[in-house]
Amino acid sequence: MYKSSLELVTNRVPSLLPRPSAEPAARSPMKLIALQLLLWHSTLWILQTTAPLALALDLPQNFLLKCLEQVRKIQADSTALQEKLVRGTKGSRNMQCATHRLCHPEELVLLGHSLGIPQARLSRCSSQTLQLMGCLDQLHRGLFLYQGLLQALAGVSPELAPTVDLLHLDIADFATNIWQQMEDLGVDPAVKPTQGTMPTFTSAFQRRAGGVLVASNLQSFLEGAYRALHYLAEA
């Protein structure tokens, strides 16, 4: 039998109507999972940023401001060192620095390799990526081996043996303070530091262009250490 018109219209009329749509429902559990994703970033990324600020609250505020003055005692030192080896004792401008160009930065690098001098590194210590108890590790290990540079420039002159002997003894000093805070933190490392190979100086220009040296990069790895701890006690 054929249907009527108005059996027609309305079995179409379903169909002509539109149908709930099932994409919300489908894109719901991947909305909660970028967010969930998004508030896991974003609490990563806080913690990261103020882990340096919480871990600095465990080192004692008397024991960074004993830190920042030591530094400021030895950059006086090594500054006074690094002037009477390039000026020399007199006052007057030393004659090895006319002669050899010791006063040229460039210079003094090629001659730091070829004399095997080491630098210390602080890459531990940068506030950008700055890990508390290996920034110690490393201020110490760098003043361990600035301990073992002042010793290979025994003998340099006898005018300049007081400041290299108060110098020496300034580091010391600091290295120990920082060693005694990690071994109060329990952070302190199960074999000391080692100075590895020294280099061995065979003249007098050697030793003092060695001296030259060794004080300006001194000054640049105080510099930098001076920066971290400045912004631990800030924190």
Contents of the next structure:
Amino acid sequence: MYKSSLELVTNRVPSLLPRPSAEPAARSPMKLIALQLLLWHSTLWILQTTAPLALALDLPQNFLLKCLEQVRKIQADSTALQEKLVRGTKGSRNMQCATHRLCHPEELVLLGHSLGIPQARLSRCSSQTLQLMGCLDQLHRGLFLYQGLLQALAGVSPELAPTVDLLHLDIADFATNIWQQMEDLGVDPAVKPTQGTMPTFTSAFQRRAGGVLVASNLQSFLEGAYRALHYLAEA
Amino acid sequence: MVGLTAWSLTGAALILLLLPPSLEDCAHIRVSTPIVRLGDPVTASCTINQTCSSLGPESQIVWKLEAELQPGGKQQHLPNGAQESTITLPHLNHPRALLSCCLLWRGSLQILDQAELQAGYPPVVPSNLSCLMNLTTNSLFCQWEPGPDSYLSTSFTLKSFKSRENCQTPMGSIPDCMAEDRQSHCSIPRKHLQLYQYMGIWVQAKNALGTSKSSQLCLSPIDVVKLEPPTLGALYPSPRKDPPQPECLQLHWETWKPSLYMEQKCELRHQPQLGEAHWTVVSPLPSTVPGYELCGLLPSTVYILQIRCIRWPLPGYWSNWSPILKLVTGQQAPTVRLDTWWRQRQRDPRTVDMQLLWKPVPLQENSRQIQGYLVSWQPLNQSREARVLCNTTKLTCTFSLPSEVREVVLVAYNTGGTSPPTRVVFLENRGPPLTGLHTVARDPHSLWVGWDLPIPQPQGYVIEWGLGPHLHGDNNKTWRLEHNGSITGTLLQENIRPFQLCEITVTSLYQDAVGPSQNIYAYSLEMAPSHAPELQLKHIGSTWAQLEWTPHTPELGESPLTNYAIFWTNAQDQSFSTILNASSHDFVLHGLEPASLYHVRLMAASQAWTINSTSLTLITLASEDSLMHILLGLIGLLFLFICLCAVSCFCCRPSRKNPLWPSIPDPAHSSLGSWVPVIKAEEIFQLPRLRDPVMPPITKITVLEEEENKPEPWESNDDSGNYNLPTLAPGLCTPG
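Having looked at the form predicted on its own, could you now put up the form predicted together with its partner chain?
Below is the whole assembly, all chains and molecules, this chain first.
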């Protein structure tokens, strides 16, 4: 795939440059070397700038649009969960913050470590180091991870159950969509990922704090995913 | 009645007591197939066990379908002593029927067992399966058409499976969705769906006679999403901003919240509320707009607006149109040209009474929203404010001005502003006169007025017209300003009525003067006189009658008379006529039959009309021979009367002892005198011919003085004139 893209680019380059005359080149070998160097650098530059385009060409636009929509949908679900976790179902946000002091997820980082709440990575989805297949794999693994975390949160509270269930369904849909696309491209891993050990929430506080952390981590994960997918879709 | 009911109940109780125990056990129906296709045969057998021997060994088993006895049962004894009857119903034509096995027992039919038979058809293949993803209920709603009734209980199941594109390979099951009884729709809940994956869906219909499947749909649930429309509203401009343009509306709309995550496109449609306007659609529009200015609308118009959205660019279905929003566009300042004219009257040396007239001529469509007019005068001293002379909704205004003021300003206004000002300069009357003014009637309601083109050519003309001459004053005159100075005529179509004199005034307009007004009178259609001349009988004879009439003097608006025509008809309905000059005023009818009835009618005619006089009925005098016969008859009667009188005098003499009749008291001296009718001599006379039933009732009788007055040519030389006949049989005429 990359090869074909490269070929496409390198085939195109000569036509972009004026054809040098053979006679002057023979008279000035240094100039010829300089010209070759210039050609090599420009080829590299073109390759770098067109790499995302080549990546995007391999993914159907329809798939990318669906993925973006799914990310927005999960973000909306996650926001709803966060609001319910922080604000509760009855009182105002300020009052609940004052009651539970769980307004800021950044205050729960240590608790997250102690509970063993993992974070999904999207290192291969960065625009600088974007690797299409690696990014899709990370996206899928991340979504798979959050499915497990949401399952662990399932008993957090009866009031939150419908929101958690919906979020779980939407994440599962997104994960399936990405997996099928990987299958279509023939880059799906030989073995499907399996769920690791999930945290256990033993108290009401842990469940509340765990919920806030998972929702917050999920939002961060989705923001990264959205940026990557948007980048691919725009390309 | 009560006794009968009691006896029936008692009888039934006795029958139940007398029956062997548990009749149900002793008989049993078996049906080959309890549910068959409608019209198919059914075979049933009824077995009566040996335990029911008390019913008698030779009891006859009878079959009934509903209430009808069914012949054809074949009864036989079974080896175990039981009796069995078998029947085949060739065509079961009822969707549901009860088959009864009965027995004749002591004269009455006893039902021993029953079986319910059902008939119908296999289910028809359900059609038109369609699905919509409903984000409100978060479910995939599918509906279908079940087809005609199968007459059997039929269940519909929505079956589906998860798959990849084209739905060729099932990749996961989805629980069936059972439609409720008699429903042809079912909703698959979100928890069983993968919104972004393809799934195959079909409907299975099943009843006792078979199963059918609809064609399969292959869809991704989110691709069949049907959204709810956005909330459309008006955006009212803040007071700090400029007022909105009259042809624009400020709108905003908000996406339906559950669909916020979807990219959508929307379309807005609008149309004026009144009239038969068509929708104008504005598309594509974003799904959420904080403020949108919709322009290109008509000012001062009520608009109805609706919006709808669709998932886009990914697939989806259009939402329904939002509820109607009614908004009114702002008013536009009048964009009209004001044609003006004036009439002035010098009140005193210093003041002029001026009547200003104007007409708004719209320069744009729908620019006639005018609430009023302002006439103002700017005094020479510019520092002073303009003085408002009139503020009116009418198209005319009368005011007084100093004689030296020759200019006023007229504007039309509404809430949107004022029209461009129209300067009205009262020009001096010193232009050349208009010549050759003439009119031609086009039809009863229009007149063409023409003139010679003056030199120098005017800039335009003012034409005023109305009922004339000066019957209704200037206020009822219609006027028109013609801006083309090269025309030599114009068609007047307003305020023209047939048969009414129209006064037309044309004034030429020049750069800085007006010409003297020229008048002309005309009719669009001339009328007939209100009545024809009245026909009168002047003299009459036995074969002639002289008629006369007073000619009608034409009035204004009446076209001149061209001729008269006289028509007369005798009793045998024979008609005669003659045409006379318009100058005639009398005529003699010749060749009439003596003592005959005639109807005479005069018709006056012009080029435009004809009018008939009232009908005159006359009877000619009797001829001389007839008079002689009548006279001889009368003399004979007189002689006979004298004879009778003589005889009566002889018989009534008082010297006679026995008079021929008893003595009668003098009526003059008795009470009978008051009631005995007095017979006058003139009432005895009757003209038998006048009793002709065809003669019309006589309303007026003219007694001619004497026959001698007749004109010379028709003077009679006969001596019978001595009888002075005209006094006995006068000529009669009756205006009919």
